[in-house]
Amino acid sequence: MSRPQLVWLKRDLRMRDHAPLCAAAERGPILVAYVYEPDQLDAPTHDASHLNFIRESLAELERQLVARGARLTLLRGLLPDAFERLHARVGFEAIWSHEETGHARSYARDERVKTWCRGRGIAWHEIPQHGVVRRLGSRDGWAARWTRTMRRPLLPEPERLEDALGAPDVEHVGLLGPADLGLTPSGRTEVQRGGETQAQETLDSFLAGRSVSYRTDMSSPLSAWNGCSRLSPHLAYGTISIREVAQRSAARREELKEMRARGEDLPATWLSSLASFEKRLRWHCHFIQKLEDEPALEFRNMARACDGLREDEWSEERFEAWKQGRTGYPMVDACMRALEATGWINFRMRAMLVSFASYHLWLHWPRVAEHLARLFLDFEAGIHFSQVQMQSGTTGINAVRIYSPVKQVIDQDPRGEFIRRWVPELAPVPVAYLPEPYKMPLDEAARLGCRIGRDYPRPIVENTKAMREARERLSALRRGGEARQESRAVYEKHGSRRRPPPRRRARS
């Protein structure tokens, strides 16, 4: 008689394409269960909105299991201590997961997970989910490894399911929420849903037409809000696989070609959108391979050489000001409120805020990383340090952007309607205004009622010039020999295979 094998839900909150499932399925009873674990719940980068989006997913993932014959157990506790309570009432042959890179706090948890299953004589399978490669040797390859694993079968889901729980004594403590782990709710009122079938009419409505100017839309506040795909928290908390994700778009893709070759008239820009939109979910998994690889970017600089550069000129101060929207540049304030409002901004205006914080404030990267890591939902480890670090210029590899928060607001919102809703008190300023209100005459603030000082705070620092003192202190830095030196280290480790890395295409 076949043993029971445990199903560990983590970042894999669905039935379709769900290998651990499938493969756990087809060697005998099942249990599926999900752990409400407290170090990962109070991580300085984790936030209630998260925990509300995993309680949307788990509540439709439950009723699916339900509909073919298995349940879903809910467990609170660390681990591995919980599990050992429950293999003590259903003893479970082995365990079958997706493979997961997380922050420190999970591969930790992994690492406890892993010496327990060896004491216990327990086999714990795991199967990757992304195209990240764990042990990868090195970055020849990656991006056609890439492509062959994406083009793999779809696995379908488990018609029915035999379910190992016949004790009426396992623990299950239910779908909990922010209240019930002692978390401060989240106060966030346009925030996506969590769920397989958000995540599937999420994917239907872009393929179907959103998509069409993906990549003009993709940068403005304004347009990205519908223009973007919003596949991100999905595949954050995988109630969608981005091996779906990339096969439907690739053959949406196919279908526009062939309509246009009928001679249906479709916009020019569809195409060349879907494509766009296709090399970046094969950057998404190039982001999470360099935490793979280096799982201490999370805390200390990519490249070494950049060490000392803000650490010792924090400023608390000027930190506030940024994590309140309160920096007196409409566009990064309004960019500030709509995250902590709506957990989602566009990526251009991700790269503005940490180019903000790290450039004109001169921040140090961690505690940027921390913040807007609770405010983003689609929250993702290894994208988010990755990412952070190169818009903050210490990666040694990338080049550095500066973003004038001036410009972004004549680029991103000429007629002043995103920073409008967002930050009111500038409603009454003129359009010619808005990109730097100080500069609106006196008395003609007083007549609008919107004193720069009073109503709305002075630039916390001046644009032009901490511009240009970050590009000297940057330009220094990367001169230097031993700079110069580690970038090639660091491209050898991480740099994208598709092109040869900067100085190369410089000297060639």
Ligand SMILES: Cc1cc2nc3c(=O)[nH]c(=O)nc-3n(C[C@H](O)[C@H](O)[C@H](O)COP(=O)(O)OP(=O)(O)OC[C@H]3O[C@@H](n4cnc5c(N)ncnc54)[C@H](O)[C@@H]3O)c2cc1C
Given for the second form:
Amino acid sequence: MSRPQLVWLKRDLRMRDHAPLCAAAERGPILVAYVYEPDQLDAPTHDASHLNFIRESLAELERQLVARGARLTLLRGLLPDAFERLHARVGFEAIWSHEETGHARSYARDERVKTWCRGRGIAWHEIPQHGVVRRLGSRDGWAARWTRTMRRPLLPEPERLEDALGAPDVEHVGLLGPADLGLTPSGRTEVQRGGETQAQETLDSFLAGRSVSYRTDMSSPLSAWNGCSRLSPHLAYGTISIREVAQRSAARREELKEMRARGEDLPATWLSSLASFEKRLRWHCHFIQKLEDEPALEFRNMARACDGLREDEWSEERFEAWKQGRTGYPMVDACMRALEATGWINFRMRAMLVSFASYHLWLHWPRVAEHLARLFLDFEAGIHFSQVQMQSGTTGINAVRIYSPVKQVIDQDPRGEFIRRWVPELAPVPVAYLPEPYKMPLDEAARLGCRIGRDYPRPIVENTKAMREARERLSALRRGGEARQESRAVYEKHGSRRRPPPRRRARS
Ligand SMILES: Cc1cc2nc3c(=O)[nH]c(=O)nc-3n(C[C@H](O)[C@H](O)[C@H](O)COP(=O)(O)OP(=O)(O)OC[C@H]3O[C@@H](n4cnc5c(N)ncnc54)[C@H](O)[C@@H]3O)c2cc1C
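Switching forms now, from the form predicted alone to the form predicted together with the ligand, please provide the structure.
Up next: the whole complex, starting with the chain shown before.
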């Protein structure tokens, strides 16, 4: 008789296109387990809202497993101890899971599990779930490899599963929420919900119509709310596979092309919007690959020439003002408060928040990254740390982009709708003053009942001066020979390219 196989669920909470589940089910009876791990739940990047999303996703998965004859075993404890206890009861032969590129704590946990498996003679099969490549030798040709991976056929859901337990495990703790695990409950008001059905519906509605003007909608926090796919938490917790998203988008593009060929009147932006969306799916893996190749990016500057740039100038007061959405810059404050309430904001506004913290407030990025990680429902370590470093100018390879929070109001919220919604104390302020409310004449401010310095903060720093000084400091650093030399090495390791960099091509 074949021995039980353990399917260890991590950030892959789905039935469709689930390679470890399919491979384990082919070999014999299965145990499907998810473990609530205190050391992971306690990570500084973790938030109760993440746990709520996981709980909703697990609840749906449990129903789907039961309908197919299996069950979901929910364990609580450190790993590998929880596996040791499970193994004592059901001597499973192998563990099946997806590869994970997570933060240092999850990496350390995986190392412990690996050692335990070796000691017990248990095989641990890890299968890639994205286009991220373990032990990648070189970035050359990475994009073409990604495309091939995305084109592989999707795996069907197993129809019947053979349950290895027969009865609920004694250690089964059931679905847990923040209160059960001693986490401060989430105060979010408009948060996305977890589960495979939600993921499928989100993709369906995006491809059916929301994507029409994705390319232009993505910039403003107002239009991005519906105009972006909103798949990020689903990709982060694996309630849908990125391969399925990529394939369905490509299929929809083909369908639209055929409709156009038949003479149907389609908005001109649609096809290019979907192409742009698919490019971003590749970025998802491109950024995670950076952390996979260099896990230290979570803690230290990608370009070591930037060491010492900001570390010694930390200001708790500035950090608190930024966190609380009280910087005196309406767009920064509105985005921070929106994020707090909803767990999501569009790319440009994420970039602006980090740019403001880094350049205007001159805050070193790690605590900035941690705070945002807790706020983002879609926290994905590889994308997050790489993007935060990129927006704070510490990668050494990307152009320095300093966002003016004043210009962003004019460009992205010209009627002030977003700001008025999230910073209600500015509701009576005329549109002309919303980019810089402190420029309002005192008598007008008094008449409107919004005095700057009393009802809404004065600007924490002067915008143009802060941007100029930051640019000068960064340029001085980048001009140095050491920084230039290092940036070539960073590009070689992490740069996005289809072909080898020019210098190496010339040599070969
Ligand atoms: C400072 C900063 C931190 C970020 N942290 C995260 C994070 O923790 N998790 C996360 O998923 N995204 C992160 N992003 C990238 C991006 O902002 C989000 O992926 C996007 O806003 C999510 O919304 P969406 O699913 O509607 O995106 P869409 O625009 O619909 O894109 C579809 C998918 O493509 C991927 N994607 C899109 N843009 C990017 C990008 N610039 N880089 C990498 N992948 C991208 C995501 O997986 C996204 O879900 C960060 C960006 C910045 C500037």
